[in-house]
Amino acid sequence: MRTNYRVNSGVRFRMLSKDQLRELYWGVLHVLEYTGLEVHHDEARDVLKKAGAWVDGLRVRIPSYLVRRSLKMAPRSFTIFARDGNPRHDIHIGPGRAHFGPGPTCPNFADIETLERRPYVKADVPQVAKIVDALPNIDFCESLGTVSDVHHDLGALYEFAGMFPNTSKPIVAWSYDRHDSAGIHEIAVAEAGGQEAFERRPNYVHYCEPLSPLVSTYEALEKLLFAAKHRIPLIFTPCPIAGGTAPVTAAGIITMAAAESWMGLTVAQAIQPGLPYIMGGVLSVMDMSAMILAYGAPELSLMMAGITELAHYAGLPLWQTGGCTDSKTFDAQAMIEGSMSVFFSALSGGDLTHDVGYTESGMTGSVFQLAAMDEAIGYSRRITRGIEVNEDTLAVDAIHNVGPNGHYLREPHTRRHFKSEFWLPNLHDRRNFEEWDMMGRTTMKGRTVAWVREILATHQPSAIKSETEKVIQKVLEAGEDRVKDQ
């Protein structure tokens, strides 16, 4: 028996030293205590004041002891469950695990038939969800768009109502206000079997976004308060732009983004101690020539890796970003930028990596980019799984059996291990030239488009309960009635 044998269970990189992380950590606490943030919500300010923060009008300064106490309350590990009870689709948040999914709110969509850019509509939602449900390396669902053909205030509600029946994978939901937050939660609770059952096995996460620099808006905090009071796992994620709404340096934007997110953490833990809380931060640079948030920039991966390490140092999971591109179409640029950021997310262990499938700097959602990135995620996961070294994998006996000048095709050791040792692609082509020529000389783009269309033609997600279908209809009708006179 081996003793003192160290096992590295996977490949991860460390970019920041403990000293650097300590500097970032104390820098965040300093900003919260001495600079503070504007908090545009009366109840949230009251919660913070009662907890021990200093409130001066809209400005709130949070003493470091209060933030550190909140960090200790929030769990590092928890589970988001598949709505149909399939354990293969549960997401176990914890150290060393990276999960991937699309993003929300793109105003445009790459049409599945024409591949042309057009406004995102209600009919796109179930198609995105069905594709997410089928892709083997996509772990959670978002809509890849903002519905444009319903009343503006009901877009998020229609998105959730369209996603929920078409994927059993956990959903990350966003909302405009407490009204659609309540409607979304009513649907999820109906399927879970009641509020208590939902609390034991939550099937979605609620997403809120404050405003950089250092502003927590009324809308963001209204949604945070709703989630905390109803024990809904919560993401609170700013989207600062280096050189625009945040300091230009990587360390500066990480410090500010963490301060913005930890303010939300402090509110949430004061209301609901132990609430599952995912620290946010979508960090990239302002391209000074194009004046856009660059989604394909190497700095995005660098900054996201940095804030991931800070989150884990502080004991929180992180809302990561990857699989996205600045390209306007599904081309080589899209695949290079998306694959690089996916690989960095996997290497840094981003707990929930979103925006997979974003193109055009977040302006257009593409299920083709999503499907291609599913392949890149599988590729990355094989690398980050690492190399297992034990008596069996050393293959000393197999090497002895084959000896010099033999082959391993008939070896039991080969048959026992090749399916788990080798990554098997869905889209990459490894045939020789003659076979590839005979099969029509397909490209990666062509194979991806064909796979997406095959999924939509053949895949059947698990059904929701009939009672949940009725709740969805009721919630949508109530929403229509609410906005009728607006």
Contents of the next structure:
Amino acid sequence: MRTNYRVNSGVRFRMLSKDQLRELYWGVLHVLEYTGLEVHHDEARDVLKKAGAWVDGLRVRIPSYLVRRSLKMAPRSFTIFARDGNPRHDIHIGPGRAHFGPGPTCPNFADIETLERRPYVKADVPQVAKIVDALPNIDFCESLGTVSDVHHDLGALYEFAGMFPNTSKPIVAWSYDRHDSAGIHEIAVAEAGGQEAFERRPNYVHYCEPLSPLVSTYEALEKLLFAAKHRIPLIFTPCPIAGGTAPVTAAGIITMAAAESWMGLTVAQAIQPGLPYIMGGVLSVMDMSAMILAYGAPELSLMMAGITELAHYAGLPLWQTGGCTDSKTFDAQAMIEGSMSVFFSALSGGDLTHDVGYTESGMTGSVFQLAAMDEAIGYSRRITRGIEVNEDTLAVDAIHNVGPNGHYLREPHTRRHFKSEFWLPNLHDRRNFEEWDMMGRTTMKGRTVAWVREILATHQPSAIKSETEKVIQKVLEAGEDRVKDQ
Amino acid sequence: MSEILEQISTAVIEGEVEEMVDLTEDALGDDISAEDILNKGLMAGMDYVGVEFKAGNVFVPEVLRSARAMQESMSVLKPLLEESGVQMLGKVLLGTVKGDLHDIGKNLVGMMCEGAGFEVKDLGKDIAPEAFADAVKEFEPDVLGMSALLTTTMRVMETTINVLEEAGVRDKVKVMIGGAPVTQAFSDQIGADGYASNAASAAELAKQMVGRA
Ligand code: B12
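Can you swap the form predicted on its own for the form predicted in complex with the partner chain?
So here's everything in the complex, that chain up top.
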């Protein structure tokens, strides 16, 4: 037995010192207490007031004790369950675990046949969900698009209805309003076997977005209230742009984004103590020439790592961002930007990393970017898994046995360990020139496209219950009925 | 060009906000006309900034500071220009349409139009079609700019154009539209007068619309 022996069980990096984190933490509390936010929702303001916040018109300021109490109430670890009970599709959120998935609602989609950019349609939803279901390193599902060929108010409903039967990986669902949220919840609850069963084993996460700077909008709070009342794990994520809607400095944007997210936390915990809550923030810079929010900037990774560390310091999981790019196509830029941010997310242990597969700054969703990033995630995960050091892995005996001038190819030690020690590439090509030449000189792009199409031709996700199928039909019909005169 | 005009255009380029009023008054004291100060001093500076911005040598915050500097000088010049009947570039009315809360792109368009010499009124975000129509009547802009970032709110631009029509003010303004998902084809389809894909080209477009490009 080894005593007083320190083990590093994985590779992580730490950017901020304890002192810096404390400074950020108290900075956020200061903003909430002295500046406050506009809260555009009567019921939410009432909830906050009853909990002890100061309400002055729309402006709400929260004393720091109340925020700190809310932080304590939210769990750091919880599980989002696969709808079909497949334990490999469960997501265990907790320290040291990074998970990955696509992003929501791009207007365009890279067509699977032509690879050309075109509007995202209903038929794309099941395809994306199937691919997510099959990709070994993708853990949760979003659809990468806004459905354009249904009634404009029903996009979110059709999206969930298309994803749910086609993947058993947990879905992160967004919505336009309370109607969508209710429809989505009805479907998920049907599959879970009732509200109580859902509360014990939640099978999806609800996502909403406040407005930067410092506004909790009516829509975002409507959805938050719905999720909190139904105990649906919740993401409350602003999207501030450094130099545009937020301070230009990394520390400044982190502080403001955290204040925006902790306002939602305080409302949610006041309604539903212990609600699983995932702190948000997509943080990046405004490119000061192109005037876009840059999804491929190094500052995105840096700011996201910073807010991840702050979230963990405060005891919350974080909605991370990575695997995305500003490139318009599947090219070297897309791979550099996507891979770097994936690796950074993995290193910082961001709990749910989304927007994998975003191209063109979030304007076009691409399953090819997503599949290529699956490889980058596998690669990153091998690194963050780290080096195990014990008597066996130290291999002193094997080194002694082989001695000088021998080789390790036939060593039992090699056979025993190579599969866990080595990462097995899937899309990357490592063959020698002659073989690569013989096999048709394939490129990363060609192999990725082929893999995606193969998945679609062969992968069969597990089915949902037939009662749930009926509920889906019912929910969609009710939706159509609601909007038929608009 | 006179030395003081040169100083004014340099001050615009450098964004010397605090010095603009003094410089402008000095120039007026030298019997240089308000019109010449505007065209040969301020606009000469802004034109240079515009070219450098396109070339990627000057960045948004610097452009906006130059625009601010120009505004300072304009606060002195405007009454004089109006008095002497000089045709101003015109007025731009801006807003993000109903149901849409994205506003930073629209804010940039406003500031770029100011930099180009327009008088700009920004209604804000989540603006109902009727509110646009009322503001057109009240403010009498030459150009109305609408912004939408969502495919769902894009169609509210069409509604707004219809409401302008019903209010009898559609032919009083040029309508330009923009926002990330908006395209030229969409602009043609809903009967807008033009589309621009970024804030710098929005200012160019507005100038074309008032026949001053
Ligand atoms: C920041 C952001 C937000 C912020 C906005 C904060 C704010 N104060 O503005 C928040 C978090 C609030 C937000 C909310 C939502 N968002 Co949003 N958001 C974005 C994001 C990431 C960046 C937008 C931005 O600011 N860009 C930077 C500015 C400078 O660029 P810009 O706005 O395009 O403006 C430039 C040009 O378009 C042009 N321009 C703009 N206006 C005008 C006007 C005229 C007249 C002219 C000529 C030119 C012009 O000039 C500008 C400067 O060059 C975009 C993604 C993207 N790539 O656009 C999504 C995006 C627009 N959002 C999206 C969505 C879905 C939403 C939500 C519905 C999400 C939700 N479920 O809650 C809500 C809707 C809220 C609402 N009712 O409006 C989708 C839209 C998809 C679709 N099919 O329509 C996008 C594309 C992201 C995505 N992939 O999901 N969002």
